[in-house]
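Take a look at this one chain, the form predicted on its own, written out in structure tokens.
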Amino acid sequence: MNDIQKTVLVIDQSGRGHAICDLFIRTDNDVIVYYAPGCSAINNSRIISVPEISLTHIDTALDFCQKHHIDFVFVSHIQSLSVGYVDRLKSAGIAVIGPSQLSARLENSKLQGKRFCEKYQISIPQYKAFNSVLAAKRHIHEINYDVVVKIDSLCDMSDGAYVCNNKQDALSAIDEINSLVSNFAVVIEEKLFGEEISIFAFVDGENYCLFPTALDYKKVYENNKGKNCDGMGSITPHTSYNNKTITLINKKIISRLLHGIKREKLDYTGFIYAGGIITESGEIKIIEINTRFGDSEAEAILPGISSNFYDLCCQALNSNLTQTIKIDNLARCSVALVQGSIASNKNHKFPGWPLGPYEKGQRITGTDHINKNKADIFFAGLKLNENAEMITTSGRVLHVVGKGRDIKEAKNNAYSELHKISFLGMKFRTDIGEF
């Protein structure tokens, strides 16, 4: 390491956060990353967890920045963005990468995201928003197409989307949502058919550079069955990634998003995500906007980036983003290992993530046996206990990311390596990488 030390504070606590920290130190040997709240199980001298910093109590980060030299802060967790982390840090004179609290409304309100896309001519499915259970049900009875019902706000246990196959599914979704939330607000949109695609760009408010695309597996069970969740795995590159798709993404999606950001005078630096469906006609319709990198797509895409990410962030801070992303051209398959039920009885009161409550504190073994030539591993919901043992702390525990010359090889490497890991109740989809 050179005498010149670069220091970054990353605000996150997920597999995505670990992947971002890894990107910083892997592409620049002089970077030290403080990761907050971080993960105590990460064993790297250049990734230092800071558990005293909270995702939602901004004063904890302000206090840390006042006591330590930090070149800039990188905020990548939606809870932090939603409470105005970026705004408060900037007002204190601290350099920050991340969208403002107002910008984060594009993600934490499904309706705001829809209206933004509509206003700036980004293709979306037809939709209507409701604050009344009766009105929502009346609408379902009146239409003649299947729908996706989405909770308008952020959700703890899932991505808040109910993909319905018939009217009864949609009516049941309305009843379930009404039982879960204190203020009923939903968006009901046309159900689209086609291949999903996750689109990412890094923006500085004026310019952007496109990152590789991915295919995210959102359903809990194999063959895309069961409820939606935050993601059971991802592959990159996307199966439909070609020059035609890139041109379409640049012209009709990212450039229009950036145009809208500028027209609305939104304070926006960092990643933006557009989740879309490639329809039979070849059009990409956007079904959601996120104001940070996707999780579990980050674990698949970011390990393939070879551009200096610290320098890229400095360009964004100076609004002169010009760098074209360099990649290693390997395929990757990311599989999430999640905390399922530890009981054989499926009616157990702890059914496991993301079906319901789960029993944390299960001891994890085998992470040190992963062959790094075949796979990477990123930590999410785990920590070290008082005996320095890894234990589970939340639903998605960790991500094993196989790599290879193509998706088949990447998938084989992911599954051959993840079987070295074990914890009570460990669950994963067995078909990530099949399509």
Ligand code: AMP
Second form
Amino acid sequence: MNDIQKTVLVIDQSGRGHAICDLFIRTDNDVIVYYAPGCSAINNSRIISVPEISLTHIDTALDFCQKHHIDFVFVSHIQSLSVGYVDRLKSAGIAVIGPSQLSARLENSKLQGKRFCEKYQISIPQYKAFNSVLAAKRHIHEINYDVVVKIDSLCDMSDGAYVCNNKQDALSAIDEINSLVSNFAVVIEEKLFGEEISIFAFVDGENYCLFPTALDYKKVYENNKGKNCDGMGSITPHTSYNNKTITLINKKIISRLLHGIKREKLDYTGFIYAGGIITESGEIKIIEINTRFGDSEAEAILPGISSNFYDLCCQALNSNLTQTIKIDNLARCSVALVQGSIASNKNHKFPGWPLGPYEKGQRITGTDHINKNKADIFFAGLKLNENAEMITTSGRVLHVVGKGRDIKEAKNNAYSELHKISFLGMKFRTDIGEF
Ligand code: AMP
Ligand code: GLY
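Instead of the form predicted on its own shown above, give the structure for the form predicted in complex with adenosine monophosphate (AMP), please.
Up next: the whole complex, starting with the chain shown before.
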């Protein structure tokens, strides 16, 4: 490490957060990252966890910034963006990368995201929004196509989307949502068929650079069965990534998003993530806008970036992003290891993540044995206990990311390496990287 030190504070607590910290230090030898609240189990002298900073209590970060020199703060967790982290830090005179609270409405309200896309001519499926259970059910009876029912707010356990196969599914989804939330608000949209694609750009409010795309595996079980969750793994590059798709993404999606951001005078720096479905005609329809990087797409995409990320952020802070991203051209396959039910517990009170409650605190072994030439590993829901042992703390525990010359090799490396890791109740999908 040199005498010149560059310091960044990253606000996150996820495998994505770890991947962002890793990107900063890997692409610039002078950078030190404070990672808050972070993960105590990350063993790297240049990634320093700060557990006293909270994801949602902004004063904790303000207090830290007053006591430490920080070049800029990078906010990448939606809860933090939603409570106005970026706005508060900026008004205290701190340099920040991240969208404002108003900009985060594009993600935390499905309806706002859809209206924005409509206004700026970004192709989306047809939809209607409802605040009444009765009206929502009447709509289901009236239409003659399958739908996805989406909770119009952030959800703890899932992405809040109920992909329905028939009217009865949709009616049940409405009842379930009504029992879960205090203020019923849903968006009901046409169900699309086709391959999903996760699209990412880094923006400074005026300019953008495109990042690689990924395919996220959202369903809990193999062969894309079961309910949706935050994601069980990802691959990059996306199988449909070619010059035609890149042109389509630039012209019809990211340019229009950026145009909208400017027209609405949104205060926006950092990543924007458009989730799309490639329809039979080759068109990409956007089903969600997120105002941060995807998780677990970040774990698959960011290790392949070789551009200096600290410099990129400085350019964004000065609204003069010019770089084209440099990548290592390897394929990656990221598999999430999650906290399922533990063998000793068969009473179904703890079905495991993401089906319901789970018993955390399970001891994790084997993370030191991963061959770095074959796979990277990113920590999400785990910590060190009082005996300095790694234990599980939430649903998605860690991500093992195999790399290779193609998806097949990346997949083989991910699965051969992840078998070195174990904890009670460890579950993962066995088919990430298959199509
Ligand atoms: P969202 O929270 O809007 O991203 O939805 C979560 C997941 O639900 C997506 O990644 C898709 O797997 C699925 N999904 C959402 N909207 C649609 C749609 N209109 N048609 C088909 N699947 C969808
Ligand atoms: N991988 C989906 C998400 O980050 O929302």
